[in-house]
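Only one chain is shown below, in C-alpha coordinates, and it's the form predicted alone.
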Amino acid sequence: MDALQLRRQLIEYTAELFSEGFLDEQFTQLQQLQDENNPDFVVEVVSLFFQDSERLLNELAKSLSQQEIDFKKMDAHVHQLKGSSSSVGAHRVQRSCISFRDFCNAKNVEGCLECLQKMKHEYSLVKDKLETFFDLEQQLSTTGGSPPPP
(Lines of atoms letter the chains of each structure in order from A and count residues from 1; the text may use other names and numbers.)
(Lines give C-alpha, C1' and ligand atoms only; values in the text may rest on other atoms or scores of the structure.)
Protein backbone atom coordinates (compact mmCIF):
# COMPACT_ATOMS: atom_id res chain seq x y z
CA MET A 1 0.00 0.00 0.00
CA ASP A 2 1.41 3.40 -0.88
CA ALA A 3 1.64 6.38 1.46
CA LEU A 4 -1.40 8.15 0.00
CA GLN A 5 -3.63 5.10 0.50
CA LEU A 6 -2.32 4.59 4.04
CA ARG A 7 -2.88 8.25 4.86
CA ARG A 8 -6.46 8.05 3.57
CA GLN A 9 -7.03 4.85 5.55
CA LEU A 10 -5.67 6.48 8.71
CA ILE A 11 -7.92 9.52 8.26
CA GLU A 12 -10.99 7.31 7.77
CA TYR A 13 -10.10 5.08 10.70
CA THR A 14 -9.56 8.08 12.97
CA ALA A 15 -12.93 9.54 11.95
CA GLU A 16 -14.54 6.18 12.83
CA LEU A 17 -12.96 6.19 16.29
CA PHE A 18 -14.49 9.59 16.96
CA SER A 19 -17.90 8.92 15.39
CA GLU A 20 -18.26 5.64 17.31
CA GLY A 21 -17.41 7.43 20.57
CA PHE A 22 -14.18 5.57 21.31
CA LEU A 23 -12.21 8.83 21.34
CA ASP A 24 -13.05 12.43 22.10
CA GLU A 25 -11.45 15.84 21.63
CA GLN A 26 -8.91 15.17 24.39
CA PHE A 27 -7.16 12.67 22.08
CA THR A 28 -6.79 15.40 19.47
CA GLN A 29 -5.33 17.73 22.09
CA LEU A 30 -2.90 15.00 23.10
CA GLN A 31 -1.81 14.64 19.47
CA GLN A 32 -1.24 18.39 19.24
CA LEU A 33 1.30 18.14 22.08
CA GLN A 34 3.45 15.80 20.00
CA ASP A 35 6.25 17.39 17.99
CA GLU A 36 9.55 16.55 16.33
CA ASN A 37 11.35 16.76 19.69
CA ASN A 38 9.09 14.05 21.10
CA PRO A 39 7.67 12.09 18.14
CA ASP A 40 6.45 9.19 20.30
CA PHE A 41 4.64 11.32 22.87
CA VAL A 42 1.12 10.00 22.15
CA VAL A 43 2.23 6.36 22.02
CA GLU A 44 4.09 6.77 25.32
CA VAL A 45 1.15 8.44 27.08
CA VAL A 46 -1.33 5.88 25.77
CA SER A 47 1.01 3.02 26.76
CA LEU A 48 1.04 4.36 30.31
CA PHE A 49 -2.77 4.52 30.16
CA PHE A 50 -2.84 0.85 29.12
CA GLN A 51 -0.57 -0.19 32.00
CA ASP A 52 -2.45 1.90 34.55
CA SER A 53 -5.87 0.73 33.33
CA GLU A 54 -4.98 -2.94 33.52
CA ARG A 55 -3.68 -2.51 37.05
CA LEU A 56 -6.78 -0.59 38.14
CA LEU A 57 -9.21 -3.01 36.50
CA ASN A 58 -7.46 -5.87 38.31
CA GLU A 59 -7.65 -3.97 41.61
CA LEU A 60 -11.38 -3.38 41.10
CA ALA A 61 -11.99 -7.06 40.33
CA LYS A 62 -9.99 -8.03 43.41
CA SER A 63 -11.92 -5.57 45.59
CA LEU A 64 -15.26 -6.90 44.36
CA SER A 65 -14.26 -10.47 45.19
CA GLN A 66 -13.63 -9.65 48.86
CA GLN A 67 -16.03 -10.70 51.61
CA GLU A 68 -16.09 -7.14 52.95
CA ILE A 69 -16.11 -4.67 50.06
CA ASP A 70 -14.33 -1.38 50.62
CA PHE A 71 -16.43 0.94 48.48
CA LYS A 72 -14.25 3.97 49.24
CA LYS A 73 -11.16 2.14 47.97
CA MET A 74 -13.04 1.01 44.87
CA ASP A 75 -14.28 4.54 44.27
CA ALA A 76 -10.71 5.82 44.48
CA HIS A 77 -9.57 3.23 41.90
CA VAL A 78 -12.40 3.97 39.49
CA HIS A 79 -11.87 7.71 39.95
CA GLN A 80 -8.23 7.22 38.93
CA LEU A 81 -9.28 5.13 35.90
CA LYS A 82 -11.82 7.77 34.92
CA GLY A 83 -9.14 10.46 35.10
CA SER A 84 -6.59 8.55 33.06
CA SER A 85 -9.15 7.53 30.43
CA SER A 86 -10.28 11.14 30.22
CA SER A 87 -6.69 12.36 29.81
CA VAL A 88 -6.16 10.22 26.69
CA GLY A 89 -9.66 10.79 25.30
CA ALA A 90 -10.93 7.22 25.85
CA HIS A 91 -14.51 8.47 26.00
CA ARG A 92 -16.42 5.19 26.31
CA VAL A 93 -14.15 3.95 29.09
CA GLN A 94 -14.64 7.24 30.90
CA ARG A 95 -18.45 6.99 30.59
CA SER A 96 -18.45 3.44 31.97
CA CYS A 97 -16.39 4.67 34.94
CA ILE A 98 -19.07 7.26 35.72
CA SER A 99 -21.71 4.51 35.83
CA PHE A 100 -19.48 2.38 38.05
CA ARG A 101 -19.03 5.26 40.48
CA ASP A 102 -22.81 5.70 40.70
CA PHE A 103 -23.22 2.03 41.67
CA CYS A 104 -20.26 2.28 44.03
CA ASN A 105 -21.78 5.29 45.80
CA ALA A 106 -25.05 3.36 46.13
CA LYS A 107 -23.05 0.36 47.46
CA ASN A 108 -24.71 -1.78 44.78
CA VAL A 109 -22.43 -4.80 44.36
CA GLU A 110 -24.36 -6.31 41.43
CA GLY A 111 -24.32 -2.97 39.60
CA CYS A 112 -20.58 -2.66 40.24
CA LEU A 113 -19.97 -6.17 38.90
CA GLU A 114 -21.95 -5.44 35.73
CA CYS A 115 -20.18 -2.11 35.24
CA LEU A 116 -16.79 -3.71 35.78
CA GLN A 117 -17.52 -6.12 32.93
CA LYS A 118 -18.58 -3.18 30.75
CA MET A 119 -15.45 -1.22 31.69
CA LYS A 120 -13.24 -4.21 30.86
CA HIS A 121 -15.03 -4.61 27.54
CA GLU A 122 -14.76 -0.91 26.64
CA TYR A 123 -11.12 -0.86 27.69
CA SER A 124 -10.35 -3.91 25.56
CA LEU A 125 -12.08 -2.36 22.56
CA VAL A 126 -10.31 1.00 22.83
CA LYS A 127 -6.97 -0.73 23.39
CA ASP A 128 -7.41 -2.78 20.21
CA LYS A 129 -8.56 0.29 18.28
CA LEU A 130 -5.64 2.43 19.44
CA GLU A 131 -3.12 -0.32 18.71
CA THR A 132 -4.52 -0.51 15.17
CA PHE A 133 -4.33 3.29 14.93
CA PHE A 134 -0.65 3.27 15.99
CA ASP A 135 0.10 0.41 13.57
CA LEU A 136 -1.38 2.45 10.72
CA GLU A 137 0.68 5.47 11.77
CA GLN A 138 3.82 3.32 11.86
CA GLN A 139 3.09 1.85 8.41
CA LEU A 140 2.57 5.36 7.06
CA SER A 141 5.83 6.51 8.59
CA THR A 142 7.80 3.62 7.07
CA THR A 143 6.45 4.44 3.60
CA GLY A 144 7.69 8.02 3.99
CA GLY A 145 4.22 9.49 4.37
CA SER A 146 3.39 12.16 6.86
CA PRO A 147 0.53 11.68 9.32
CA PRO A 148 -2.54 13.84 8.86
CA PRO A 149 -2.77 16.83 11.19
CA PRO A 150 -4.80 16.23 14.38
Second form
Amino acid sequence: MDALQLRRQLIEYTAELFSEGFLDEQFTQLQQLQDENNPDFVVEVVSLFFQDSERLLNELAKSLSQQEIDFKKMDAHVHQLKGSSSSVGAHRVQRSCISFRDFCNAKNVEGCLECLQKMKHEYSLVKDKLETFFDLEQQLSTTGGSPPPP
Amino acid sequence: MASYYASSSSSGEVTADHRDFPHVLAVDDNHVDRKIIETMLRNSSCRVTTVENGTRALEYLGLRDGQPNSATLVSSAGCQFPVMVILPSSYEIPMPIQQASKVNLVITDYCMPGMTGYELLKKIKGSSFLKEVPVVIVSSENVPTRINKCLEEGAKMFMLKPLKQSDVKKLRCHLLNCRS
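Switching from the form predicted alone: structure of the form predicted in complex with the partner chain?
All chains and molecules follow, beginning with the one already shown.
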Protein backbone atom coordinates (compact mmCIF):
# COMPACT_ATOMS: atom_id res chain seq x y z
CA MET A 1 0.00 0.00 0.00
CA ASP A 2 1.41 3.38 -0.88
CA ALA A 3 1.68 6.39 1.38
CA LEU A 4 -1.44 8.04 -0.01
CA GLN A 5 -3.57 4.93 0.54
CA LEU A 6 -2.16 4.41 4.01
CA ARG A 7 -2.85 8.00 4.90
CA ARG A 8 -6.45 7.66 3.72
CA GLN A 9 -6.82 4.42 5.68
CA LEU A 10 -5.48 6.10 8.82
CA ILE A 11 -7.85 9.04 8.44
CA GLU A 12 -10.83 6.71 7.98
CA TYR A 13 -9.81 4.50 10.87
CA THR A 14 -9.39 7.48 13.17
CA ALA A 15 -12.79 8.85 12.18
CA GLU A 16 -14.35 5.47 13.01
CA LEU A 17 -12.74 5.42 16.45
CA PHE A 18 -14.30 8.79 17.19
CA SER A 19 -17.71 8.09 15.67
CA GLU A 20 -17.99 4.79 17.55
CA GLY A 21 -17.17 6.55 20.79
CA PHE A 22 -13.91 4.74 21.52
CA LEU A 23 -12.07 8.06 21.55
CA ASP A 24 -13.13 11.60 22.29
CA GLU A 25 -11.68 15.09 21.84
CA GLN A 26 -9.22 14.59 24.68
CA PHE A 27 -7.32 12.20 22.41
CA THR A 28 -7.11 15.01 19.86
CA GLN A 29 -5.66 17.23 22.61
CA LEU A 30 -2.91 14.66 23.12
CA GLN A 31 -2.19 14.51 19.41
CA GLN A 32 -1.88 18.29 19.34
CA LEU A 33 0.68 18.14 22.14
CA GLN A 34 2.94 15.95 20.01
CA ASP A 35 5.58 17.79 17.99
CA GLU A 36 9.18 17.47 16.84
CA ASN A 37 10.36 18.13 20.43
CA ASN A 38 8.03 15.44 21.72
CA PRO A 39 7.58 13.06 18.79
CA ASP A 40 6.38 10.01 20.75
CA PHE A 41 4.18 11.78 23.23
CA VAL A 42 0.91 10.06 22.36
CA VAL A 43 2.39 6.56 22.38
CA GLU A 44 4.12 7.30 25.69
CA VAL A 45 0.99 8.58 27.40
CA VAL A 46 -1.15 5.78 26.02
CA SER A 47 1.43 3.21 27.19
CA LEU A 48 1.20 4.66 30.69
CA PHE A 49 -2.56 4.43 30.42
CA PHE A 50 -2.33 0.75 29.41
CA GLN A 51 -0.01 -0.04 32.34
CA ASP A 52 -2.16 1.81 34.86
CA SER A 53 -5.39 0.31 33.54
CA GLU A 54 -4.17 -3.25 33.71
CA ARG A 55 -2.96 -2.76 37.23
CA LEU A 56 -6.19 -1.10 38.35
CA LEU A 57 -8.45 -3.67 36.68
CA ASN A 58 -6.52 -6.40 38.48
CA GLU A 59 -6.86 -4.56 41.78
CA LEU A 60 -10.59 -4.24 41.28
CA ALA A 61 -10.94 -7.94 40.51
CA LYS A 62 -8.88 -8.77 43.59
CA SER A 63 -10.99 -6.49 45.79
CA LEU A 64 -14.21 -8.05 44.55
CA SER A 65 -12.94 -11.55 45.32
CA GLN A 66 -12.34 -10.74 49.01
CA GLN A 67 -14.60 -11.98 51.80
CA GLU A 68 -14.86 -8.47 53.19
CA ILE A 69 -15.11 -6.12 50.27
CA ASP A 70 -13.32 -2.80 50.74
CA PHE A 71 -15.61 -0.45 48.82
CA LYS A 72 -13.54 2.59 49.72
CA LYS A 73 -10.43 1.05 48.22
CA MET A 74 -12.34 0.06 45.08
CA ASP A 75 -13.69 3.58 44.79
CA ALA A 76 -10.15 4.95 44.92
CA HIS A 77 -9.02 2.54 42.19
CA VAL A 78 -11.92 3.26 39.87
CA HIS A 79 -11.42 6.98 40.46
CA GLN A 80 -7.86 6.60 39.16
CA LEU A 81 -9.00 4.60 36.14
CA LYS A 82 -11.76 7.06 35.38
CA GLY A 83 -9.20 9.86 35.58
CA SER A 84 -6.65 8.29 33.25
CA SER A 85 -9.22 7.15 30.72
CA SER A 86 -10.72 10.62 30.69
CA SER A 87 -7.30 12.23 30.26
CA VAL A 88 -6.40 10.10 27.22
CA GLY A 89 -9.86 10.32 25.69
CA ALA A 90 -10.78 6.64 26.15
CA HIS A 91 -14.42 7.59 26.30
CA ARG A 92 -16.14 4.20 26.62
CA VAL A 93 -13.75 3.07 29.35
CA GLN A 94 -14.42 6.30 31.22
CA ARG A 95 -18.18 5.79 30.98
CA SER A 96 -17.93 2.24 32.27
CA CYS A 97 -15.95 3.55 35.26
CA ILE A 98 -18.77 5.95 36.06
CA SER A 99 -21.23 3.03 36.11
CA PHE A 100 -18.91 1.00 38.31
CA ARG A 101 -18.63 3.89 40.74
CA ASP A 102 -22.43 4.05 41.05
CA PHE A 103 -22.61 0.33 41.88
CA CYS A 104 -19.71 0.70 44.27
CA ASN A 105 -21.36 3.60 46.10
CA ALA A 106 -24.54 1.52 46.40
CA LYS A 107 -22.41 -1.41 47.69
CA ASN A 108 -23.99 -3.52 44.98
CA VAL A 109 -21.52 -6.38 44.55
CA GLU A 110 -23.36 -8.09 41.69
CA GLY A 111 -23.53 -4.81 39.84
CA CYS A 112 -19.81 -4.23 40.40
CA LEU A 113 -18.89 -7.68 39.14
CA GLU A 114 -20.96 -7.27 35.99
CA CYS A 115 -19.65 -3.78 35.42
CA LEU A 116 -16.06 -4.89 35.90
CA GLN A 117 -16.54 -7.36 33.04
CA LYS A 118 -17.80 -4.53 30.91
CA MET A 119 -14.83 -2.34 31.88
CA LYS A 120 -12.39 -5.11 30.98
CA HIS A 121 -14.13 -5.57 27.66
CA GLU A 122 -14.10 -1.87 26.83
CA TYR A 123 -10.48 -1.61 27.86
CA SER A 124 -9.42 -4.52 25.68
CA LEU A 125 -11.36 -3.08 22.73
CA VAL A 126 -9.76 0.37 22.98
CA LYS A 127 -6.34 -1.19 23.52
CA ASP A 128 -6.71 -3.18 20.28
CA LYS A 129 -7.98 -0.14 18.40
CA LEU A 130 -5.16 2.09 19.64
CA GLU A 131 -2.54 -0.53 18.83
CA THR A 132 -3.93 -0.74 15.30
CA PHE A 133 -3.93 3.05 15.11
CA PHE A 134 -0.28 3.28 16.16
CA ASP A 135 0.59 0.51 13.75
CA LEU A 136 -0.99 2.41 10.85
CA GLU A 137 0.85 5.57 11.90
CA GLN A 138 4.10 3.64 11.99
CA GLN A 139 3.48 2.14 8.55
CA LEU A 140 2.68 5.56 7.16
CA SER A 141 5.83 7.04 8.63
CA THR A 142 7.91 4.17 7.20
CA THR A 143 6.62 4.88 3.70
CA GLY A 144 7.60 8.50 4.20
CA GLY A 145 4.01 9.69 4.16
CA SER A 146 3.07 12.81 6.07
CA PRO A 147 0.77 12.24 9.06
CA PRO A 148 -2.73 13.68 8.80
CA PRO A 149 -3.31 16.65 11.12
CA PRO A 150 -5.23 15.79 14.31
CA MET B 1 5.45 41.02 41.52
CA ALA B 2 9.16 41.76 41.55
CA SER B 3 11.04 40.12 38.75
CA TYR B 4 13.90 38.58 40.56
CA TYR B 5 16.10 35.75 39.53
CA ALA B 6 19.33 34.63 41.07
CA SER B 7 21.58 32.56 38.93
CA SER B 8 22.28 29.19 40.40
CA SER B 9 25.63 28.56 38.89
CA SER B 10 26.19 25.57 41.16
CA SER B 11 23.42 23.74 39.38
CA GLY B 12 24.62 24.81 35.95
CA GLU B 13 21.16 26.13 35.11
CA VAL B 14 20.62 28.61 32.35
CA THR B 15 20.20 32.09 33.79
CA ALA B 16 16.92 33.05 32.22
CA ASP B 17 14.50 35.61 33.55
CA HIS B 18 11.89 33.75 35.59
CA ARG B 19 9.16 35.67 33.81
CA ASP B 20 10.06 33.88 30.62
CA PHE B 21 10.38 30.44 32.16
CA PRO B 22 8.47 30.27 35.42
CA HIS B 23 9.02 27.18 37.46
CA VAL B 24 5.89 25.22 38.13
CA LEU B 25 5.36 22.43 40.65
CA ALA B 26 2.63 20.01 39.61
CA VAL B 27 1.26 17.59 42.15
CA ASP B 28 -0.85 14.62 41.02
CA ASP B 29 -1.03 10.99 42.09
CA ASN B 30 -2.06 9.93 38.58
CA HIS B 31 0.91 9.10 36.36
CA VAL B 32 -0.91 9.78 33.10
CA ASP B 33 -2.05 13.20 34.33
CA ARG B 34 1.44 14.12 35.53
CA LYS B 35 2.85 13.44 32.10
CA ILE B 36 0.13 15.44 30.38
CA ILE B 37 0.32 18.48 32.68
CA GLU B 38 4.11 18.46 32.42
CA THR B 39 3.92 18.61 28.62
CA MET B 40 1.22 21.26 28.59
CA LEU B 41 3.24 23.45 30.94
CA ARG B 42 6.46 22.97 28.98
CA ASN B 43 4.56 23.94 25.84
CA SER B 44 3.61 27.13 27.68
CA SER B 45 7.27 27.92 28.34
CA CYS B 46 7.30 26.79 31.94
CA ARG B 47 9.94 24.79 33.68
CA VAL B 48 8.19 21.89 35.33
CA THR B 49 8.81 19.64 38.27
CA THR B 50 6.24 16.94 39.05
CA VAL B 51 5.57 15.08 42.28
CA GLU B 52 3.08 12.40 43.11
CA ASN B 53 1.80 13.58 46.46
CA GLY B 54 1.44 16.47 48.88
CA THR B 55 4.17 15.28 51.22
CA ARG B 56 6.76 15.34 48.45
CA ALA B 57 5.44 18.69 47.30
CA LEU B 58 6.01 20.17 50.75
CA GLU B 59 9.46 18.62 50.96
CA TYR B 60 10.39 20.18 47.65
CA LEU B 61 8.97 23.51 48.70
CA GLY B 62 11.20 23.30 51.73
CA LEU B 63 8.56 22.75 54.34
CA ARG B 64 8.90 19.87 56.77
CA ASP B 65 6.36 19.33 59.57
CA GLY B 66 4.97 22.78 58.88
CA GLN B 67 8.30 24.49 59.42
CA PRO B 68 10.74 25.60 56.79
CA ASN B 69 13.87 23.52 56.92
CA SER B 70 17.11 25.40 57.54
CA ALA B 71 18.27 25.10 53.93
CA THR B 72 15.17 26.89 52.76
CA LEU B 73 15.55 29.71 55.26
CA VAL B 74 18.91 30.49 53.75
CA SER B 75 17.58 30.55 50.21
CA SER B 76 14.27 32.26 50.79
CA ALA B 77 15.81 35.47 52.05
CA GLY B 78 15.11 38.06 49.40
CA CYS B 79 12.79 35.77 47.49
CA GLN B 80 9.78 37.86 46.72
CA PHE B 81 7.52 35.73 44.69
CA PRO B 82 5.50 32.65 45.20
CA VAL B 83 6.84 29.60 43.62
CA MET B 84 5.14 26.80 41.89
CA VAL B 85 6.99 23.60 41.75
CA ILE B 86 6.25 20.49 39.91
CA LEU B 87 8.40 17.78 41.27
CA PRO B 88 9.71 14.90 39.19
CA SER B 89 8.02 11.70 40.17
CA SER B 90 11.37 9.96 40.54
CA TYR B 91 12.60 12.57 43.01
CA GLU B 92 15.94 11.00 43.66
CA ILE B 93 17.84 13.87 42.13
CA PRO B 94 19.20 16.17 44.81
CA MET B 95 17.90 19.64 44.00
CA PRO B 96 20.08 22.68 44.51
CA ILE B 97 18.83 24.71 47.47
CA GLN B 98 18.09 27.80 45.40
CA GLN B 99 15.86 25.84 43.05
CA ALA B 100 13.31 25.15 45.79
CA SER B 101 12.71 28.86 46.27
CA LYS B 102 12.09 29.39 42.60
CA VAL B 103 8.73 27.76 42.36
CA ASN B 104 6.41 30.33 40.83
CA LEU B 105 3.18 28.35 40.93
CA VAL B 106 1.82 25.16 42.45
CA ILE B 107 -0.81 23.25 40.52
CA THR B 108 -2.30 20.37 42.41
CA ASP B 109 -4.95 17.72 41.95
CA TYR B 110 -7.69 17.83 44.56
CA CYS B 111 -8.32 14.11 45.12
CA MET B 112 -5.15 12.45 46.26
CA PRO B 113 -4.65 9.72 48.86
CA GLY B 114 -2.99 10.87 52.07
CA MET B 115 -2.91 14.65 51.75
CA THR B 116 -5.58 16.12 49.49
CA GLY B 117 -4.88 19.14 47.28
CA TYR B 118 -6.99 21.18 49.66
CA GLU B 119 -4.85 20.14 52.63
CA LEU B 120 -1.72 20.97 50.66
CA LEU B 121 -3.20 24.37 49.83
CA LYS B 122 -3.87 25.01 53.54
CA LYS B 123 -0.33 24.08 54.49
CA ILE B 124 1.12 26.37 51.83
CA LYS B 125 -1.12 29.27 52.79
CA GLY B 126 -0.44 28.63 56.46
CA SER B 127 3.30 28.96 55.99
CA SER B 128 4.77 32.43 56.38
CA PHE B 129 7.37 31.91 53.68
CA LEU B 130 5.20 30.02 51.19
CA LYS B 131 1.84 31.74 51.54
CA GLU B 132 2.43 34.07 48.58
CA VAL B 133 2.89 31.12 46.22
CA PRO B 134 -0.15 30.98 43.96
CA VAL B 135 -1.88 27.62 44.08
CA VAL B 136 -4.22 26.25 41.45
CA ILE B 137 -6.44 23.28 42.20
CA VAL B 138 -7.61 20.86 39.53
CA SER B 139 -10.30 18.25 39.86
CA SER B 140 -12.29 15.92 37.66
CA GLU B 141 -15.36 16.63 39.77
CA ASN B 142 -17.42 19.76 39.47
CA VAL B 143 -18.54 20.22 43.07
CA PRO B 144 -19.46 23.85 43.85
CA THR B 145 -18.89 23.49 47.62
CA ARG B 146 -15.45 22.06 46.94
CA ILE B 147 -14.61 24.86 44.52
CA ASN B 148 -15.75 27.55 46.98
CA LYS B 149 -13.86 25.99 49.83
CA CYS B 150 -10.64 26.02 47.81
CA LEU B 151 -11.07 29.58 46.61
CA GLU B 152 -11.87 30.72 50.15
CA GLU B 153 -8.73 29.05 51.41
CA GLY B 154 -6.74 31.11 48.91
CA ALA B 155 -6.49 29.05 45.71
CA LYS B 156 -6.05 31.40 42.75
CA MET B 157 -7.99 29.19 40.39
CA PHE B 158 -9.91 25.97 40.27
CA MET B 159 -9.87 24.08 36.99
CA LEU B 160 -11.74 21.02 35.81
CA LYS B 161 -10.07 17.98 34.35
CA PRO B 162 -9.39 16.82 31.78
CA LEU B 163 -7.19 19.85 31.15
CA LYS B 164 -6.71 21.27 27.69
CA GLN B 165 -3.63 23.05 26.40
CA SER B 166 -5.70 26.25 26.12
CA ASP B 167 -6.55 26.03 29.86
CA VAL B 168 -2.87 25.86 30.72
CA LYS B 169 -2.02 28.74 28.38
CA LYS B 170 -4.71 30.88 30.03
CA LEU B 171 -3.38 29.93 33.44
CA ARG B 172 0.10 30.96 32.47
CA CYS B 173 -1.12 34.28 31.18
CA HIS B 174 -3.23 35.10 34.20
CA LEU B 175 -0.86 34.01 36.87
CA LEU B 176 2.63 34.15 35.54
CA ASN B 177 3.27 37.37 33.60
CA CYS B 178 2.19 36.41 30.15
CA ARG B 179 4.76 36.98 27.49
CA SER B 180 3.86 36.03 23.94
